[in-house]
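The chain below stands alone and is given as C-alpha cells, in the form predicted on its own.
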Amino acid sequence: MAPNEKGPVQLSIEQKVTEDMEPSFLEVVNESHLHAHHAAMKGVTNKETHFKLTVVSEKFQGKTLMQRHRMIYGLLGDELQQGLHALTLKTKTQTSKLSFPFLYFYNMVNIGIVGVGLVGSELLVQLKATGAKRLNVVGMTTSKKMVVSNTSYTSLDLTQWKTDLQEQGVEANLGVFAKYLSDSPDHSIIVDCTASDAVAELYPSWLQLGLSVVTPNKKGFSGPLSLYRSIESLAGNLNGTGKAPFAYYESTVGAGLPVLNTLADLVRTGDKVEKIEGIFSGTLSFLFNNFSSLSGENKGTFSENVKVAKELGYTEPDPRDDLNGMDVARKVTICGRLAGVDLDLTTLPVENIVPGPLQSVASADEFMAKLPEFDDHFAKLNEEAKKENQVLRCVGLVDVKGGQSGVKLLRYPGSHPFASLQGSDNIIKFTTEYFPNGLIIQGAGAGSAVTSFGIFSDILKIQGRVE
C-alpha cells in the first residue's frame, strides 16, 4: 500500500462515522507506522493498526468524553475484531471549538482578494494547490473588474477564475467588496496584493467593518505614521486584545522570511531590541555580491552588473528605483515600528547611490545609456574597501538606541556574514539584549513564490485565531 493510499479499514472507518455521525469535520490518520517498532506489534504485517481521528458533530452535543468515545468504538466492533488495534480520538461538538486545537479544527473563513497580478495569482495557485481546508476564496478584484460569489459565499472555482473574472466580472468598486465579505457569517480577510497608497488608506475602514487584513503592501505600514496607528489600533494582532480583527504583513519585509514574526516575538517576550541591521534588497543584494567580493573574480563594471539584474528581471523597470533605496527605507520604517521606534520617511536618512547627474534623466533608457560614465566612481569606492579586505554592502539599520537608523552604502569585512551572502537572499541581523552576538535570518526575500507563501502563512494565522 503507497504512504498515501488508503486502505480498506480506513475507507470502511470513513463511510460509518461519516453515515451515522453527520460530521462538520472529519479527519482521519493513518499512524500505524508509528508503532510498527512497538513490542506488541512484532510480526505484525498488518499496515491498519493504529489510527487518530478528529470527529467534530453536533450528535456529541450533552455527552461526556467516555460517552463520545463509546459511541465511535460501537461504530467500529467489526474493524476492532479484524486487527484495528488502537484509536487516538479527538471527539468535539461545533460549539466547543475555543478548547479544540488548531491541528485539528480548522475555522472557516472567506477571503477576497485585491489585485490578482503575479503575487496574486501566484496565491491562487498555491491555495488551490493544497486543497486549504475551509478556506474560500470568495471574490477577487482587479482595478478595473471583480467577481464576487453568491449569498452562501461558496468558494469561487479556482481552476478558471481568469475566464470568470474576465466574462462574469462586474465594475470594480472596493466599497461594494468590503461590504460583501463583512456580510459573510464566517470571518472573512482582504488579502490586498497591489502595490497602491490608495488601497492602503482603506485598511482601517476594512477593520471597522471587521474584517482582517493580509498584505505585501507595505505602504499602510510605512506610509504616514497616522495610518499607522490607525491600523494599530483597530488589529487584535497590534492593540493587544488580541481579538479579531487581525492584520497581518510578514511579506511586507522579506517576502516569506520569518522577519517580522521573529521581530514581535522579542518585543512580546520583554527582550530590548538595541539594532536590525540588514540587506533587505534582493536587487541590491545580488547587485553587490557581484559586483563587491573578496573571490578575485571579476564580474565586471558596475553599470554591466545592473544591467545583468534589469535584464535578470531582478530591478524595477527602472533599475533607479531600487538605487535610491526608498524601497529599503521602507522595510527599515516597519521594523522600526515594530520595534517601537517611530520611524518616518520623511525623516529617515537615505543614501541614493544613484549619480546626482542621473537621478532626473527623463527615462530610465537615459539612465542606462548613461551610468557607465560614472562606473570609475564605483569602482573607486569597490577598490579601496577592497584595500582593507572589505566588501561594499547596501544596508538598512533600525538603530534603537543610538538613533543613527537608515539607509547606507557600508563597508563590511570579509568575515562578516553579510560579506559572505550569495545570490539575491536577504539577510537580517537582530541584536538584542538576548541575543547579544546577533540572531541572524536568511534566505530568499523576494519572488512570487516565497511572497505568496508568506502571505498563505499569515492567513492561517488568522484561521487559527478567529472564533
Ligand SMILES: NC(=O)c1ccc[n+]([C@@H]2O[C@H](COP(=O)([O-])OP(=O)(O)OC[C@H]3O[C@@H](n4cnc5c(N)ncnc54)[C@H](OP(=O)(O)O)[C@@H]3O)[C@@H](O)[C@H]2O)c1
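Residue numbers count along the first chain shown, from 1. Treat the numbers as computed from the prediction; the structure is a model and nothing was measured. We call the rigid core whatever largest set of C-alpha positions still superposes within 1.5 Å between the two forms. First, how it differs from the form predicted in complex with the ligand.
- Shown in the overlay between these two forms, fitted on the rigid core, is a CA shift at residue 165 smaller than 2 Å.
- For residue 430, a C-alpha deviation below 2 angstroms is recorded between these two forms after rigid-core alignment.
- Superposition on the rigid core between these two forms places the CA atom of residue 26 2 Å or more away from its counterpart.
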Contents of the next structure:
Amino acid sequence: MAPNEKGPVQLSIEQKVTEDMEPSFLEVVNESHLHAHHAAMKGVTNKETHFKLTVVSEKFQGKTLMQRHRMIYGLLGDELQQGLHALTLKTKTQTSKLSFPFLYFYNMVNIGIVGVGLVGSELLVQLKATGAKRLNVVGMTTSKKMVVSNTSYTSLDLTQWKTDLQEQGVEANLGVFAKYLSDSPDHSIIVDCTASDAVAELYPSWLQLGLSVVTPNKKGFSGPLSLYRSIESLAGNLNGTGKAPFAYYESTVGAGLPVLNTLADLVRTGDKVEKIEGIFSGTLSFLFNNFSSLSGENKGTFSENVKVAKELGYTEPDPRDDLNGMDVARKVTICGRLAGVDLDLTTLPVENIVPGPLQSVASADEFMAKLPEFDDHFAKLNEEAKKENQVLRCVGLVDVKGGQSGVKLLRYPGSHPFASLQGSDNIIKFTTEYFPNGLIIQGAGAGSAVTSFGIFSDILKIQGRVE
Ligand SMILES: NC(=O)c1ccc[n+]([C@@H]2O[C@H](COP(=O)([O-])OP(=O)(O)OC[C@H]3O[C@@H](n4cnc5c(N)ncnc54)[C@H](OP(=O)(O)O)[C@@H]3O)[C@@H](O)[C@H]2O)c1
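Alt. form predicted in complex with the ligand, vs. the form predicted on its own above:
Expanding to the full complex; the earlier chain stays at the top.
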C-alpha cells in the first residue's frame, strides 16, 4: 500500500459508517504508524491497526458517549476480528459540532493551481507557511508541464514542488487536469494564476464539472459579456453535479484589497451604488504620486519617473501597457458589472496617455528613448493643475447613475484623499446611498504577496461554503 493510500480496512470503515450512521461529517484517519513501535504491535506487519474517526450524525441524538461508541464498534466487528486494534472516536451531533475548534470542521478541499509564476508560487509559499488545514494542493500546471497527486488526493510535497514539476511533470493538459480534480469526492478549486484568455474561457466548463474557480486573472470577468454571464449563471448552481461550485476573483481588482467583496456586500444588502472612483493601478499611482504633488519638491520629469518605475519593476516590460489605461479599464469593467452596469471593454472610453506618435513605435526601448521629447506636454498639464492647487491622477470611474464610466486623467485638489496617496498604493472610493460621503478602501494594490493573500482568502471563503 502506497503511503497515504486508503487500505481495505479504511474503505470498509468508511462504507459501513456512512451507510449506517448517515453522517453529515465523517473523517477516518489511519494512525497505525504512530503505534507501530508499541510493544503490543511487535511483529505486526498489518498497516491498518489504529484509526481515528470523527463522526457527526443525528443518530447520536440522546445517546450517551458510551452508547455512541458502542454504535460504532458494533458496526466494525469483522474488522476488529481481522486485525483492527483500536479506534479513537469523536462522536458528535450536528448541533454540538460548533463546540469544535473553529477550523476543524472546514471541509476537505482540493486545490489545483494553473500557473506557478510569480503569484502562483507565492500562493504555494503562503499555503505551506500557514499549514492551511484541510486544503490539499493536489495538482499544478504551467503551459508546458503538470503534476497531479494520487487517487487518494494526498497533498503534493510543497517543499520540493519545483523539482517535482520539472522532473516528474508530464505534458500539460488542462482537460486531464480538470477531470482529475472533478473525480474527487471532495470539493476541488482550480486557481487560475495565469493572465491567459484561453484559460479564462475554460471557466464555464470547469464550473459545469462542479469545480470552483479562484483567480487574479482579469480576462474572464472583463472580457466578452457572454463569458461573464456564463460564469455568473453557472457559479453557485449545482449544474447536475451535486457539488455547487463558486467563482471568486477578489484579486483581479486592487490585488488583496477587499474591493469586490465590499462591493458585492453593498449590492446584496440593497445599498444603491452611485459611483466607484479609484486609482486602480499601482504603476500609475506610483508615477503620478511622484510626478504630480503639491509638496514643492521636484521629483523629476515625466519620462524620468517612467524610467524609475520601470527600473523598480513596477511597470510591464513595455510601460505603454500601463500608460494606455487598458489594465485600469479591465478593473473598471469588473467593478461596473458587479455593480449592475454592463460595461464593455471595447466601448468603454479610455484615455490613453501614451503620446500619439509613440503609440505605434515598434519597441519598448524606442518608446523609452523618445518619451523625453514629450516631457513638456506633461509638464504643462502638471503646471496648470498646480496653479489651481491640484494634482494629476489617472483614475477609473464607474458612474452607475450618469453613464460617465471610463478611464481618465483628472485633477484633484490637495485636500482630496487621492492627492495624498503614497508609493504605489491603490485607493477606491464607493459613493452609495448608505455612504454618501464615500467608503474608501486604500492600501497596497499590487505585488505577489498581497495578490496571493487575496487568492488565499477567496479559497478560505469557498472552503467555508462548500457542503
Ligand atoms: N503580480 C501582481 O502583482 C499581480 C497583481 C494582481 C493580479 N495579478 C495577476 O495574476 C496573474 C498571474 O500573474 P504572475 O505575475 O504570476 O504571472 P507570471 O509570473 O507570468 O506567471 C504566469 C504563469 O501562468 C502560466 N501559464 C500561462 N499560460 C498558461 C496556460 N495556457 N496554461 C497553463 N499555464 C499557463 C505560466 O506558465 P509558462 O511559464 O509555462 O508560460 C506561468 O507559470 C495575472 O493574471 C496577473 O494579471 C498579478
